[in-house]
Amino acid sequence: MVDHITLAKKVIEKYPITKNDFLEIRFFIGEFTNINIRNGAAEQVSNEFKIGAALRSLIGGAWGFSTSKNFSTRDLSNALETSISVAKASISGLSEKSAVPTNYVYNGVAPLKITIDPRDIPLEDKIRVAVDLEKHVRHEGEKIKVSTASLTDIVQREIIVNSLGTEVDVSNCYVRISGSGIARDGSIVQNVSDSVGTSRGWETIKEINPTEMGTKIGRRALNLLSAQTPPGGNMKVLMDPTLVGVFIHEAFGHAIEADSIINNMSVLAGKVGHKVGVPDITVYEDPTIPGLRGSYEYDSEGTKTKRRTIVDKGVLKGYLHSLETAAKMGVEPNGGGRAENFNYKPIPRMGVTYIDKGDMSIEELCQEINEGVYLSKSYGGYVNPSIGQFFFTAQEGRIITKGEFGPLIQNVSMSGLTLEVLSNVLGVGKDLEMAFPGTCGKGQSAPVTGGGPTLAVMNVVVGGSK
C-alpha cells in the first residue's frame, strides 16, 4: 500500500528551495456516482475514478502548476520540476509577486464518518432510487411536462503534503438526491424542485423516501398552475430559510472570498470594520458542522478549518481565505482554500454560509410585515458580487394582508442589492434552518450549504404583476 506522505515527503525533499519559496504535493483518490433521468430516460449513468496529483511550487514570487495520474516518484518527481519550470519562467513577468504564510502547519488525518458507504451500493440499486422519483414527479399528472431525477455521490481523499511541514489526510463523502418538475397549462408554466444533501453516507438516502418525494414535487408543480399571479412592485417581504440560504450563499457568500476581494470584484472589498447589515444580522461561514453538505475538516491546502465569523451584529469582519490571499492580506489562514479534484488549484471557497437565528415566531414576522408577500424556495438566479446586485426567482409564495398569509402565488422574482437589504431587515426568525444543499460552480465545483432564519425585509423588488 502506497504510503504518500513518505511518497510526497521524499519528492519534495530532492529540491533545495530558498526561505520564501513552496512546493506542495496533493493527492487526489475518488469515486463518483452521477444518475441523470428526465421525462422516463436515463440521460447520464456514470460510476468513474478520478485519481492524481497535483503539483504547486511558488519560486520567486511566482506560482507553478503541474498534475500527474501517476504516483511514482519518477513521475511525480517530473511533475514537480514541470511546476517549478513554470514558476520560473514566469517571475520577469510578474506584476506583484504571491507568498504563502511561512508560520501555519497542519499535521493531521479526518477519516471518513459515515454509516453507510455509497460505494457498498450496487449502481442498480442507485438508478432505481432516481428512477423512482422521477416517476413519480411525472405520474402526478399529464400537465406535468418535464420531469427530473438526479442521484451524485462522491468519496474523496485528499493527501496533502507541503515544503512548511503539512502533513494532512483528509476523507469526505457528499451525497445528493434532487428531483424537478415544469409544469404547463397553455401560457402558464410552473418550476419547482426539491433536494437533499449531506456530507454523510448513503444513510442520507435511506433516510428519505423518493416516492413520496417525488409525489410531492408533482403536486406541488400542479397546484401552482392555478395559484394567483404575483404583485409586483417595492414592497415588504418574508424570505422562508431556503431562500435566506440561496441568498446569503449567492449574494453575499461570493463578495467574502478573498480572491474577488483582492481582484476587487467584491461590494465588501475594504469593509471589514464597518456596518453591513442591521445590529441583528449575524453570518456564520462554518463548514465544522457535521454532516451538512458544505462540511470539511481540512481545506485542500491542508488547513484546518473552523467557525469563521464574517458578520457579527451587523458589522463585517472578516473574509474566506487560501493561503495564497491570506498572506496578501496579512491575516490567519482560515480553511477555505478549497479545489474540485487534483486538475484545479485551491481557490478562496464557501461551505457553510448561514444567518445565524433571532428571536422572532413566524406569527410576529408576519405582523411586521402586515402588507406583503412570503416568498420559498429558490428556483435560481444572478448574482454580480462587484457591485452587489441580485436577481432570484422563488418558486412560490403567499400574499400577506393584514399579518395573515393569504392566497398561494405563481413563480415569482426578487432583486435589489444585497446590502440594501441586509440594512432593510425589519425581524429575524427563531426558525434557522440549514436549507440550501447545493453545488457551487466558480470555475470549478464545490458542495455547499446554506442556511438561515426566515427574514422579514422592506423594499425588495418583486416581479409580478403591477
Second form
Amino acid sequence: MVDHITLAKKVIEKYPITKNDFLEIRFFIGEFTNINIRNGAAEQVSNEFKIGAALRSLIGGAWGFSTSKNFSTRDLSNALETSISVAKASISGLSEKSAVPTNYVYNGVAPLKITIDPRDIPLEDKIRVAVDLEKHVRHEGEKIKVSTASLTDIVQREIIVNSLGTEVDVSNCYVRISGSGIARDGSIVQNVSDSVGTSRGWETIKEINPTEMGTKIGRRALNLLSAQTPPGGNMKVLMDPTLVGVFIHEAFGHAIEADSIINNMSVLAGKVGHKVGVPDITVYEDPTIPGLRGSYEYDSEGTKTKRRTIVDKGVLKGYLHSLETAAKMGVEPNGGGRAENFNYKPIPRMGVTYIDKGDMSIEELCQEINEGVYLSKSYGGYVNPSIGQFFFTAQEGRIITKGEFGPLIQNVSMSGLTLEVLSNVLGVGKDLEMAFPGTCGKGQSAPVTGGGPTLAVMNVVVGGSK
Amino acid sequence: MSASLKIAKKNVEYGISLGADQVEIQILNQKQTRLEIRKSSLKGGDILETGGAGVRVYVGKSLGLTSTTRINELNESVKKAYSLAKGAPEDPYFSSLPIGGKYRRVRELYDNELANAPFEILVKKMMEGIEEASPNKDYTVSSGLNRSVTEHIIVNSQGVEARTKGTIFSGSIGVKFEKGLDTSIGSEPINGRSLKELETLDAGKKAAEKAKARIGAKKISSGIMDIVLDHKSTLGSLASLLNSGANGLTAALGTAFLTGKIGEKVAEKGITIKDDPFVPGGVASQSFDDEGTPTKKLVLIEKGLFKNYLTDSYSANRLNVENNGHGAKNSLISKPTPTITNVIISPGKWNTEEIIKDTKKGILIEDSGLTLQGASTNISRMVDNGYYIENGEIKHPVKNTMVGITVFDALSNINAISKEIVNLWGSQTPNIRITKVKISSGQ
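Alt. form predicted together with the partner chain, vs. the form predicted alone above:
Below, the chain from earlier opens the complete complex, with every other chain and molecule after it.
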C-alpha cells in the first residue's frame, strides 16, 4: 500500500525553497454513492470515484496550484513543478504578497468515527430505503406531481503534507437522505423538501423512519396548495430553527469568512470588538461537535479545528481563517480552510454555525411578534458580503395575528442587511436545534450545518406577491 | 482518431460484452488555466487538468451510472455501472439512448490563439481591465479568469460517435466603491471563445462606473410598481423562466408552468423568443448535446404563443415529441436534462430612454434577473442592483428591496420592449418593462 505521507515528503524535498516559501501536497480519495428515486422510478443509481492530488506552492508571495490524477513520484513532481512555475510567473504581477504562518505545524490522524460503514451496505438495502421514502411522499395524494427521494453516502480521505512539517491524515463520512414533493393544482405549484444529513455512518439511516418522513413531506406539499398567498412588505418575522440555521449562515456567516475580510469584500471588515447585535445574541462556529453534517476535525490544510466564538453577547469576536488569512491578520489559524476536492484550493468556510439558545418559549416569541409572519423550513439562500445584503427562502409559514398563529402561507423569500439584522432581534427561543444540514456553495461546495433556536426579528423584507 | 475516442469505443464494446443492453461513454479532457486577482493584485494562478469519464449502462430499463477521474481505469467504471444497473429499479419510461445523426458544424468554437496563450498573456489582459476599474483608492477590485481547452467525446452503443474541441474563457471584474461608511458594488462578466475577444478595458470601466453610481442606496416604500429590466436582466429572466417553463422533463412530470400550453398565449404578443445553438462563437453554441444528439434551432415563443419544449432523448420520449438535442449534464455522473442554449429575443418599438421616461413609479433592475425557486410559479426575488424611478426619472439606487409576482403575470404584463438589441455572448436581448409588480422594501 502506498505510504502517501512518505511519498509527498519525498516529492516536496526535491524542491528546495526559501524560508517564507511553502509547498503542500494534498491527496484526495473519495467514493460517492447516490440513489435518486423519482415518481416510483430510478432516476439515478450511481457510484463515483474522485482520486487526485492537489499541489500548491507559495513562492515569493505568489500562489501556484496544479493537480495530478496519478500518484507516482514522476506525476506528482511534474504537477508540483507546474505549480511552482505558475507561482513564479505570477510574482511580477504582485502588489501585495501572500504568506502562511510558519509557526503552526499539525500532525495527526483522524480516522472515520462511524459505527456502520455505508460502503458495507448492499445496494439493494439502500435502494429499498429511498424507494420507501419516495413512495410515501407520492401516496399522499394525486396532486403530488413529483416525488423524489435521494440517498447519498460519501467516504473521503485527505492526506495533507506541507513543507513546514504538517502531516495530517483525515477521513470523513457524509450520509444524507432527503425527500421532496411538488404539488400542483392548476396554476398553483408548491415545493416541499426535508433532509437528514450527518457526518456519521449508515446508523444515520437506521435512526430515521422513511415512511414517516415521506408521509410528512407529502402532506405538507398538499396542504400548501390551499394555503394563502404570502404577504409582501417590511414586517416582523418568527423563524423556526431550520430557517434560523440558513439565516445565520447567509445573513452573517459568509461575512465573517476572512478571505472576504482581507480582500476588503465584507461589511464586517474591521468590526471585531464592535457591537453587531443585541446582547441576547451569541453565535458560535463549531465543527468539533461530533456527527453533524458540517463537523470535521482537521481542515483541508491540515489545521486542527476548534470552536470559534463569532459573536459574544452582541459583540463581534473574530473570523474564520485559512492559513493565508491567519498570516495576513496575525492571528492563530482556526481550521476554516476547506476544499471540495483536489481540484480546488482551500478557502475559509463555515462548518457548524449556530445562534446560542435564549430563554423564551414559542408562545412568548409569538406574542412578541404580535402582528407578522411565522416562517419555517428553509429552501436555500445567498448573500453578497460586500454590501451585506442577503436573501433566503422559506417553504411555508403562518400569519401571526394578535400574538397567535393564524392561516398557513405558501413558499416565500426574504431579504435583509447583515449590519442591521442581529440588532433587530426581538427575542431568542430556548429550543436550540442543529436543524439545517445543507451544502454551501462558494465556487465549490462544502457540507455544513446551521442551527439555532426559534428567533423573532423585526424589519425583515418579505417578498410576497400580495 | 483521438486516443480518448478509441478508449470510449473500446469501453462501449466492453459494456455490451458484459451483458449490458445499451452503453454510453462520455469523456471530457479539459485543461484549465485560472488566475485570481484580489485588491487589484495578482494572487497567483492554477494550471490543471480536470475532467474524466462518465458511464451510463442500461440493463433492460434499469440504469447504472458511474464516473471516474482516471480514464485509464474506465473499464472498472463500466463494470461497476453494469453491476449497479442490474440492481437498480426499472424506469418504465426509458426507451433508448439516442441514435445520433448528422452534425452541423458550428464556427468559431475553438481558437488556437486562446488555447495556446501563455499564462503571462492572460495576466496582462486582465490587469489592463483591473487598472481601468480602480481609478483611485476608493475602489477595491477583485477579479478572476478561467480559460478552458476541452475535448468532448460521446460514444454510445446505438451509433452515436461525437467529438468536438472547444475553447472558452469566463470571468468577471468586480468593484467595490466606498464613500464614507457607505459601500456599493459593480461587476462585469468577461466571456468568450477567442483571444481577440479577451479585451477587459471596457469591462473594467463599466464595473467601476456601476459601483460608483450605486452608492447611496436607500430603502423605499412598498407598493405596486413597474420594473424595467436592463439587457442582462432581461436575458437572465427570460432565459431562466423558459428553462423552467419549457423544460421537457418537468413538462412530462407536470410541474413546468408551461405544461400543456403548446399553442396557447403565454406572454404579451410582442414577445418572440428563439433558441439558437448555431451562433458562431456563442458561449452556449454546440453542434450536439451531451447525449450526442444533433442540436436543433427552436422557436420557443412566437408573438406571445408558446411553441416548443426543450427536449432530450428521455423527455422527448415521454412527451412523444421530437428530440431537439438540448440535453445537458451538470457533471459526468449526471443524467442529462433539457437546457436552453443561446437565447434570441426579438426587439420591440421603444427607445430605452423612452421606457424610463414613460415609467411613473418603478425600479430599474440591472445585472440580475427574475427566477423561480424550484417549481413554484411565484417569483420572489431580491433586487441585487436596482434604481428607483419616479415620474420618468432615475432617482437613486435601492437596497433591501424585493420583487413579487407570479410567472404568468410577469410574462403577460410586459408592456414595453426596446428596439435596441445587445449581443451577449451569443444571445441577443432588448430591455423590457413589466407592469403591476409587488415591490417590498425596508422603509
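Numbering follows the first chain given and starts at 1. For clarity, a rigid core is taken as the largest C-alpha set superposing within 1.5 Å between two forms. Model, not experiment: these values are computed from the prediction.
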>> Core superposed first: is there a CA shift of 2 Å or greater at residue 57 between the two forms?
In response: no
> Aligning on the rigid core, do we see the C-alpha of residue 216 shift 2 angstroms or more between the two forms?
Replying inline: no
>> So, superposing on the core, is the move of residue 93 at the CA at least 2 angstroms between the two forms?
In response: no
